[in-house]
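The chain below stands alone and is given as structure tokens, in the form predicted alone.
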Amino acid sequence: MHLTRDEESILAGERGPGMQRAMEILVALGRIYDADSLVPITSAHLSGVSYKTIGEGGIDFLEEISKDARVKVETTLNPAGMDLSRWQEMGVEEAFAKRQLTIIKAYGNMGVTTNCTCTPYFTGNSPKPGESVAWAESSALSYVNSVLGARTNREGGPGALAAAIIGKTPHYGLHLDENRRPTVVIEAEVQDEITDYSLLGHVVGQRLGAAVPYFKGIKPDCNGLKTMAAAMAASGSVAIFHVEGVTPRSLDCDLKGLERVRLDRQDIRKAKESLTTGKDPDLIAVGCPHLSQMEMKALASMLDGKRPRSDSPEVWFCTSRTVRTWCPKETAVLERFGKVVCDTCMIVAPIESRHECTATNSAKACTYLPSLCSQKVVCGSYAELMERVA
């Protein structure tokens, strides 16, 4: 991989150990993936935030690199393991909270925006078409590639942080036109409901793995697109997809000779049944990926004027701090039935210490909850879940 003189000087340690460490990571990634050079980026989004997932080793790495390294581009953070201000209400232990706040402080010291969300594209970090970026978090990077038309590989947490510090990332993979073209056509039939799009994504990811699907027959809005992206990345490793007439340049794609797969409502129903492993949830958690302003309004509309059920499980409405600020009336309605929690979600929070069965509308969450949180799972639509609440 070709390095400029400035990049070589960073690698040699002439700009400090933090930048040197970051450049070492980028050079190693470039060599692994046969990148020809480094390309400038306009933003980054980092995973590896929850203490539950990165532990003491992650803290050691962050504290060391944050001694003298600072990010050069707009950089946002993925969800943490708790609401940074309401962690006690979530039942998070103080020892966990202290270590989580240490992680947030280390990122903040490097100039990272610590509004922890998996949907930063809804709250300001929204790359333009054609821009190269370095995004971790599988659902966010898929949305950026597919819906916004920017370019990122499926970055890991350290690689995305290194790119943010240097302001560049290795030029390979989805930064190249030839790797962004469709590889299979999906002819789909679904109801226009966000949970169905999530389940569709689950089926596609499970069946096709790392394909680049091109969807025909569906018209998801931004919420359907984000939940579909999340599910495909969780059950498979889809990092970019196209939807006919919806995503950028979809009508320019060449579909000649591609395999065609037909999916209908029966496939959606079977996916929902296969993901459901429990019956009586003691936690209902929605917002994976984080609830948008539109979803907050829809959920509040379902519950407004109703009374909380006496037998309702604990309820979390997971969103970003920014969206919660935008939705004061909706937040007030939802808080009558549960907690509007920010900075976190059910997957990266230590829910296994207090809960055994979680109900959610997210196929991504259904995929991860059994292994990461030791949960039985109930998969349902927003309407079905809210019937358990009011």
Contents of the next structure:
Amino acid sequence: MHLTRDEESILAGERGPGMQRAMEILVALGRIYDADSLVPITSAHLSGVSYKTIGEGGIDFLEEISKDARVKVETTLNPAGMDLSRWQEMGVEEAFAKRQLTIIKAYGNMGVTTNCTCTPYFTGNSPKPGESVAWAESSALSYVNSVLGARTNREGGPGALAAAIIGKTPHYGLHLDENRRPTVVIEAEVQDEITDYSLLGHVVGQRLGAAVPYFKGIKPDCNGLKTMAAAMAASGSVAIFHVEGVTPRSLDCDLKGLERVRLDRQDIRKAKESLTTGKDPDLIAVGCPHLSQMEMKALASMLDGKRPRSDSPEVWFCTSRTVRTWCPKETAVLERFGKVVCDTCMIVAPIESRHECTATNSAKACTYLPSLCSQKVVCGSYAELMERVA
Amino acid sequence: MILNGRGISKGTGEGEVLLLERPFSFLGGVDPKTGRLSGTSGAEGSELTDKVFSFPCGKGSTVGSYTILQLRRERRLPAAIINQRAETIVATGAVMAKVPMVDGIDLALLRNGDQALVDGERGTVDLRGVKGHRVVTSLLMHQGRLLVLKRSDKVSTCQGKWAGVSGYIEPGEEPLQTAVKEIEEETTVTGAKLARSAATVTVRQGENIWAIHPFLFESPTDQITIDWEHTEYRWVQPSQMQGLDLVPGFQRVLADLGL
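Since the structure above is the form predicted alone, I would like to see how the form predicted in complex with its partner chain looks, so please show that one next.
So here's everything in the complex, that chain up top.
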């Protein structure tokens, strides 16, 4: 990989140990993936935020690097292990909360926006078409590549942080046109319903792994796209997809000679059954990825005027702090039935200490809840889940 | 013997090689408190602390990078990491925790217990106590048949095994020069014409690593005279090699020469 004189001097440590370490990470990645150079980025999004995942080792590293390194571009954070202000209500222990806040502070010291969400593109960190960026969080980076038309590889937390500090990322993979073209056509026939889009994404990821799918026959809105992206990245490792007439570059795609796969409502139904491993949820959690303003409104109108069921399990509506601020009326309605939880979600919060079976409408959450949170799972649509609540 | 790879994470580290055959996930693969490997690693109970930890590549959760940091916190880090092909999780973890790391090394050349010095700046692995040898192996072909020779008990290595025309490359000599010289010495054939060569094949045998330069020559004759280095010879079809007790790496040499 070619480095400019300026980049060489950073690598040699002339701008301090924090930038040096960041440059070492980028150079290692560039070598591994045969990048020719570093390319400037306009934004970054970081994973590696929850104390549950990064632990004391992660805190050591963040405290070291945040002594002198600062981010050069707009940089946001993935969800943390708790609501940063209402962690007590969530049943999070004080020892965990203290360490979680230490992590957030270290990121804040580096100039990172400490609004913890997996949908930063709804709340201000929204790259423009054609821009290069460095995003971690598989669901968000797929949304950025596919729906926004900006370019990012599947970054890990450390690689994205290093890129944010240097303001550049190695030029390879999905920064190159040839790796963004569709490799398979999916002819899908599903209900226009957000959970069905999630399940469709799940089936595609599971069957095709790391493909670049091109969807025909569906017209998801941004919420459908968000949940599809999340599910495909979780069950496979899809980092970019196209939807005919919906995503920005879809009409330029050449489909000649591509394999075609048909998926219908049967496939969706089977996926839903296979993801369901439990029966009686003691937690209902929606907002994976975090609820948008539109979803908050839709859920509030489903529940408005109703009474909470006496046998309703605990309910979490997971969203970003910004969206909660934008939706005071909806929040008031939803809080009669459960908690509008910010900065976190059912996957990264330590729910396993208090819950055994979680119901959700997200195929991504259904994929990770058993392994990361030791949960049994019930998969249902918003309507089905809200019936258990009101 | 110094093996050349690519530097991934700088610094130098020396220790005993701990070698895994399978891809490795730091998350779940090691207990960061003890440095002890779990069952999924294929080397359950081994400790990676202070070892030159060698495995084909990383796999599994990206949280693995943070497991490496946790090992650092517990002072259980390996002395260095060697991969066949590095990927993001282990590479970023190694850089963050300042563990020297090199990739692009053929792990078939390493043995558990080797003493190795890893230089993450230069991208090299120095196997202490292992000697490297540069040799040529030439196949002579005459009318579709290949010459194989049985090594005598007077040669220093691989006695009694079948081989091509082989010899050490002397300092300052080009491999092709050595090949031509050895053919004349060992078979008396002159005027053999080079048909093909192949990339160097490296094989480990005991405390030796052989870097073999393979050549294929067309021989104008099948009338040869052997010297003290061999006791027998045969002209055989490539398919007839299977039954012979061959020197290490010979099958690779044949395959790489397209035979």
